[in-house]
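The chain below stands alone and is given in structure tokens; this is the form predicted on its own.
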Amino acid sequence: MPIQSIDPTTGQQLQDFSPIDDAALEAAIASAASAVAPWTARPIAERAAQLRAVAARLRERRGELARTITQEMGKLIGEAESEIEKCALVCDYYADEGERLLADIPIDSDASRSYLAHQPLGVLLAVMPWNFPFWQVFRCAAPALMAGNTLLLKHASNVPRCALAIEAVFRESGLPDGGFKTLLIESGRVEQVLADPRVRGVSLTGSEAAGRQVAATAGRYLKKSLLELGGSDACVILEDADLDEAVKTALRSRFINAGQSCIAAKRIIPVRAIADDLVARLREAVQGLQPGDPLAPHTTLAPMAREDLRDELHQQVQDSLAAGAELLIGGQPLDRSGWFYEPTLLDKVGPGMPAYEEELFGPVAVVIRAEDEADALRIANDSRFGLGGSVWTRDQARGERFARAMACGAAFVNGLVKSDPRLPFGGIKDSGYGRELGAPGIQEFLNAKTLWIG
């Protein structure tokens, strides 16, 4: 079966790609393995200079690369341009901080000298999703390469042009052969790669189902793994919140990338004292969203990335309505070419509904009303997911206490939940394990090696 690139705005096929055969796959793995020793032997300053060259190339090609993203998975062109810049920033961050993050750590012991050294594991496999087709790859690749590893990319099947463009950026910036290679392979061949003894670890960002399968495979072959899976982030709005700011940020969080973000505000939880006011403001804001061509500057809501994803979202909405949720706006696929879904707002969502229990990956805002602060915290933590969360209050100390009590990997007070090269990112519970970005992001795929000198 060919790997197809399809424009979500029109539903029209852009290009077909043939999966590589076993001989080409073997050659790619062999090249990555042979590149490890010379790449690791390079001084840290040289590896940092290489990452800076990658960042420069990304910025040089920003407009062209952003357009590839928009044409292949549908996000707004402005969002795509910001994504390319963010990829350059993560390269800059690890180039600037790599020497500090990889430095030996002295340890007091009975030795004349003992310390912890950081050494790369070798060849890594990155299994990446389509929703942020450049950023998800670069937040994995930048620390991995800075640490001295090499990388094989198995990208989502609907973004092959993005996958090849990423490889080209690394090649054009001078990364040695074997340092980074895109594998145009089917999902069923991931196990073949992980089974190879030259491949020492895997980082996956994607669905729960994919995460469970890859984690099981990695365990079978004793490979280090990192998983960043789904999320159903709570956005809690307390009675003393700045409602104007809370609504503006909740709208942006929920509908950015057509709602297809792991850390979107998927569960908006206002306390009873301000719930009616909050919902009225939110409804007006959602009504103002303008679906359309994501390359056009006036468009504020992009299409969804695939038809099957839109169908799945619509079924979740319909099942939630049948179970008692209240539809305030939207709730239907748009009658036009491409895979658009109406900007949708559901109110009075409760336990047992898909909108409460599951991740809704699309432009659907969900309101779950809470009695008070304690009830809001209970609802926020009543999820099998634990990626991110936020709380809104004018009392900063109150917000910090609430945020510390949230069961998630990142909690924000009066702000948009976002990833940042400087801040560790990852989840708990069914949102996965391990951390990307910051210091933990480079440590995930290192051998923390103890040295003891008598």
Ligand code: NDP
The other form holds:
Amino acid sequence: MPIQSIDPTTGQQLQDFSPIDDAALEAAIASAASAVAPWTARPIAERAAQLRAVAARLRERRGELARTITQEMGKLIGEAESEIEKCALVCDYYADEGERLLADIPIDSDASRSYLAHQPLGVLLAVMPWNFPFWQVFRCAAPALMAGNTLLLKHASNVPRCALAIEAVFRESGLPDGGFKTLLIESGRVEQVLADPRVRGVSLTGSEAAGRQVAATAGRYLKKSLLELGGSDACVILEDADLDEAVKTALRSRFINAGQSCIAAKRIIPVRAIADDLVARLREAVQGLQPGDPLAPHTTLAPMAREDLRDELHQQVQDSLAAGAELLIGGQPLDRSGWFYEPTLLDKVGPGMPAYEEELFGPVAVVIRAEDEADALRIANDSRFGLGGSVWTRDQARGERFARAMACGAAFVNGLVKSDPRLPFGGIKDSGYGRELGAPGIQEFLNAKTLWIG
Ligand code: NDP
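We have the form predicted on its own; now please give the form predicted together with this ligand.
In what comes next, the whole complex appears, and the chain from above leads the way.
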């Protein structure tokens, strides 16, 4: 795929970028590698201060960076502004917690003194997607840099302006040269980077296909890998749920970022007692969404990021309908310029349909009706994916029991499944492995080194 900025609202090309050549790639890796030792040698408090400076720079440039995001991948401007703020928050979080998270841990043994020390691995590669083009990068970069690693970014080919803007934020905030580098390269050159002995690990967020390929490459070169892949989160609504809240949150979860979020409520699963009522409310809510210019304040549904992604989504909808799903609203690309898809609601979705089996990455709400609580749990866990999930009930203890039984990396009771710098984030099954954020997020790319002193 060429490295190109195209405005999803109009379909117009904004800018074309040439990939860097091998000499520039070598220079970037060399710079990241030589930055590791001096960066690691800095006291933790200094690295924390550097992250605070990054957060300050993000906040100073918030409006302009948000516009870059919206113009390049189409999300609503308000969502883009929140994304920048969240990036600042994750920098603050690791700046505040770094000292504690990286402290030595004493261990009793036959030594006069033994302990666990936390040391960086070195140069890491981040392979990142376009859907949260700042957030996905910062949630990887903040703990990596706090730990003393340096980072190379291979961003998605449709967000090069974001990739360069992120590099500029780090540079302008005073991060030493080599601390963070954007590599404008095609995905076919990721192997070349991972094969380099100076690069010690890779963190990838994206599709299953990319995850499988990069993990295989990482395995071949014995590099540590972390995968945050797709999801098809269940949102289970039991008969005693607060339906107003459940519908409001399910709508937000499913349609935020034009439905292009890994932790969207991709399978809404009501039990029979409230299913008709729930679907009627959902239908009204989906009908109220206003597609339009993502820079305009009244717009509530953004275009999708790329034409091919919209076409793929439409195919999944068509195939689900052909297999027996019921179309309640939408179901077509919007007849206007740009890559808009009608806000869509599918009911009576079942096994064998793409809307049941696959990830639908766009503005399509899917209802899978369950008989009762036990059936809802069976359906919720009947997925290859295991990223997030939620359950709605007025009985908190019941909700907690249900959430514990959900096969996923993060389960929420009466709340929106979301990422938060304080809470570990990641999946099981085909959603990937490893954890970002919180304490586990900084440990992924550390050498937990045993010290034994006789
Ligand atoms: P990809 O997984 O293809 O892209 C994510 C990143 O991986 C990009 O930087 C991409 O680079 C890179 N990449 C892709 N293939 C390889 C490879 N073989 N080796 C090395 N790097 C690679 O996602 P798409 O943009 O194509 O989206 C397709 C689908 O993936 C979506 O419809 C959605 O289902 C899922 N997805 C899930 C996300 C999530 O948050 N869980 C995020 C994005 C997508 P390049 O752009 O140059 O190809």
